[in-house]
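Read the single chain below, which is given as structure tokens and is the form predicted on its own.
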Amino acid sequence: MTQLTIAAPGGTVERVRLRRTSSPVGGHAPYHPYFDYDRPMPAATSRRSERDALYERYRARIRTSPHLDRTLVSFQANRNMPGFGWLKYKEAFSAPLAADVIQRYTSPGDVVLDPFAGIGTTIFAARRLGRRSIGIELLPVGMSVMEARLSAEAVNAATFRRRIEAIAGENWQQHFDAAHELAHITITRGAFPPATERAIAGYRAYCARRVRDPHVRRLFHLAGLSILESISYTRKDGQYLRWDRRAKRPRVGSRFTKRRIEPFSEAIDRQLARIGADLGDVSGGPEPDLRCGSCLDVLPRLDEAGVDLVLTSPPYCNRYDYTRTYALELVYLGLGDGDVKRLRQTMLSCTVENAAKVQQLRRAYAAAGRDDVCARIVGVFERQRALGEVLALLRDRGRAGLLNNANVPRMVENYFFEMCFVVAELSRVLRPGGRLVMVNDNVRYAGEEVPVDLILSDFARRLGLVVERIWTLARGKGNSSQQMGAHGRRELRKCVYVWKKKN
């Protein structure tokens, strides 16, 4: 199989015209033993369409698992787990799910890859089980958490606890130094009460001057990073930060009021104590290979057939902008307005502001002499007729003024274009017989369902993978109150895909 080289994202927009072509019908995969069979999903609607036809192709492989629930496929099960719950990262799936998948599909010494590593749930679950791991993550927040987790294994737990006991109740404003104030960007300005701003600056100054051990310093900074939401006027709310009305933020007529805004000293003492209490339960394992960057850039540099299991959850096609929801954390880590905007454009296209990455991908393939490989992947994307149907319908909805943002069709198109390249790369790096397990949700815009699970699975089938199972939660994801008013309540599948590399 040919190795691919992909340049870093960014650049101009090029539209991709979808061609309607036929596709062969594949056979059924054997029953998969990981999740118990419960019942098939409901039959497709009687109205024939490209989405109906795609559903019928994979209907036999869709199963509802009684063992999957929202706790397992979200961060909720990580809240009280040592190390995994230090930062509230709602985009993560659970460590128990990761451990179960890794134990089922790999043996000690095997290589586990997560190309959207987040805060390292897959990576550290793999390490605990004696597997080698590779994590790729673009968001600096995730990389900081993973580095702090590694530092937690290098510090003496008793010494660390004595250190935090000595500073409990410290008046951090007394350590204030203007050089360590947060350099706010437009979307975070005014996020903290003035006294909290001074306390944060004092704490950061103390860490820089008085905490000499780099591993201890990383854990101190992680504690500061993890309490920002609780001490601010903001709350993470999907696509943006919701502002408390007490912030009196200009042009924000919010009626939202947080239950409580914690004082800095109280919040930092609590978080440092939690980290200290967990240190004895944070175990090591094989050193992970952590790569900072976009998986579109990093994946092509991995060896072909060098990975035994891919376990991941990519950004969903749901307009959530991590650079906004984690804006406070990015500012804490030193990113400015320009840095955040560049980061937003580098991330996988899942927001309406992302520009297409078509041109730079094609240029990168051409520069590497791999035009034929690029053409094959683009062909797989173009031949996805259900996606073509979705895009045509969304454009119609947009022209009728039924979308809350006119760029939604472009975002959906860019998302699947880029994910087609990601799936192609993951197929390349998997060894024959290896598995790719992915957690993802379907989405809906203006009443039109986007069957993400079926479209991505069809990409996988055409790119050398066998779709073994599409496991669904017994309870799906409901549509928003606005969409329920217009279209009624209809659940969307929340899924875990299991794809296998052909032998």
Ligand SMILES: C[S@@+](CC[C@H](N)C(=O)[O-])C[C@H]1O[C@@H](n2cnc3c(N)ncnc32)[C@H](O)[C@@H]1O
The other form holds:
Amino acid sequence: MTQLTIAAPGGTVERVRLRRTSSPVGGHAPYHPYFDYDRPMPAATSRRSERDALYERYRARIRTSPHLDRTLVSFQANRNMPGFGWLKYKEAFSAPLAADVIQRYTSPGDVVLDPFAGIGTTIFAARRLGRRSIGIELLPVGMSVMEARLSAEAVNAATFRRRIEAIAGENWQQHFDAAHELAHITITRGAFPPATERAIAGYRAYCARRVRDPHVRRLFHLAGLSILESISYTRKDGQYLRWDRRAKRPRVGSRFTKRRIEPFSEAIDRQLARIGADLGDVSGGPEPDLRCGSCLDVLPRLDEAGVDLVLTSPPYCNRYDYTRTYALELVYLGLGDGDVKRLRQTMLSCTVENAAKVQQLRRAYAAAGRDDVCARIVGVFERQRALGEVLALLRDRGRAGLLNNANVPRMVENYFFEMCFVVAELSRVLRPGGRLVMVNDNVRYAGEEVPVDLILSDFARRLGLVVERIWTLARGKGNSSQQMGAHGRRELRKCVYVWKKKN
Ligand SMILES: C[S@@+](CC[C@H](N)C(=O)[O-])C[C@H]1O[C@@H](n2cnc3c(N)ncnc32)[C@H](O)[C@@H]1O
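What would the structure be for the form predicted in complex with the ligand, rather than the form predicted on its own?
After this comes the whole thing, all chains and molecules, with the earlier chain placed first.
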């Protein structure tokens, strides 16, 4: 049976009282006390020494793969794939990559886990290949897509197609009902032209009142969700939404102009037709176990050694804010300002706004009688010297005014702190001999490279995994033009790591 635990988004959020250290980064910034930032750093000549040593340790494991390219490790290859490309989730990896990894490392009936499931690329690739799967995802957007995907496999295709034929060209404004208008949050207000706003409300009212079949309704819901960017004045741009200059929004000083803003009826007809055409090509398989929530909460509750393969891609340590980028979709799903803020704080720390989850994790492990496990994980985190080096250097950069946000060092620290818990739990739930395959990018701030691949691999090694391979793409990520100008053109590795649980 599908276990679809749709909880209220957010979960427990905590404002931690942190020791205030006198930080050069914007006066006093709160840090949690694990790293002793005031410890003298090695002399300037050896300032890369810990990272260089770490590189040497794993150098033999790093290989460029002739098979990997940007299309495979990104959403691009999914664009036209039935089911996988319905909602443009740029952060996804591709179904062909997932299928390849799953076939390589598992057999039918095995269990595949993705703790950062997104729109379910791993989960549905596993399902097609007859593998059981567990997907954990916090953002309700991803959960809605996965739910709809299950409905696509269950719906009667002929009924669905008849239905969409009957409503093609409908004037949705005629169905307008104020009760179904979008309840905008601060960052989405004014995102649609007024006629589109009314058409959305009409479509939502129609779906709620007139579409009885739950599978058809879910697919209609997905169609509405997946066209929001194309009918709005906005474009997703990583850290935030970019606004078209035509938007009637105070303080929009944007010079950006989208090519075309689609009318609602045109976009919805197109999307429903696409889903209808794809229905024959989405096949089922073992029911996935889908959990909506933070993997920091869910993973500790999974059984030990019950998973044959973990295939995942966590948020990158790149300040990318899913709650801003997907703000329109979150509003469509009914989230308010408070919900979105709570969600932002529950996400794995990868934005400068995230508060530390240190106390929250400590308390959760203590409540489960696992203080010793918690202490061990924290020990692994604290002993990662290359991370200590990079954090101290970032702090220096902040002191010199070279960081464009004072909270970057704190964000990087929190990212690795939380990822250390994730890696530890993934190691625990993997069966001996099972693989953990992770897609992730290295990052750089103010010229300082953060070797995410090496730091996470070193955590993995200390937490019971063997680092088999760090595959890199033939061409890594470049750099922002600003950074390239300032710091030269050294490429950042874009990687797929393969770790194996010791037998
Ligand atoms: C790089 S994306 C993964 C995309 C996925 N591989 C796919 O193909 O759709 C990272 C995902 O992690 C989710 N996420 C962030 N923090 C999370 C947390 N604490 N627990 C579970 N999921 C989280 C984000 O919402 C995002 O969907």
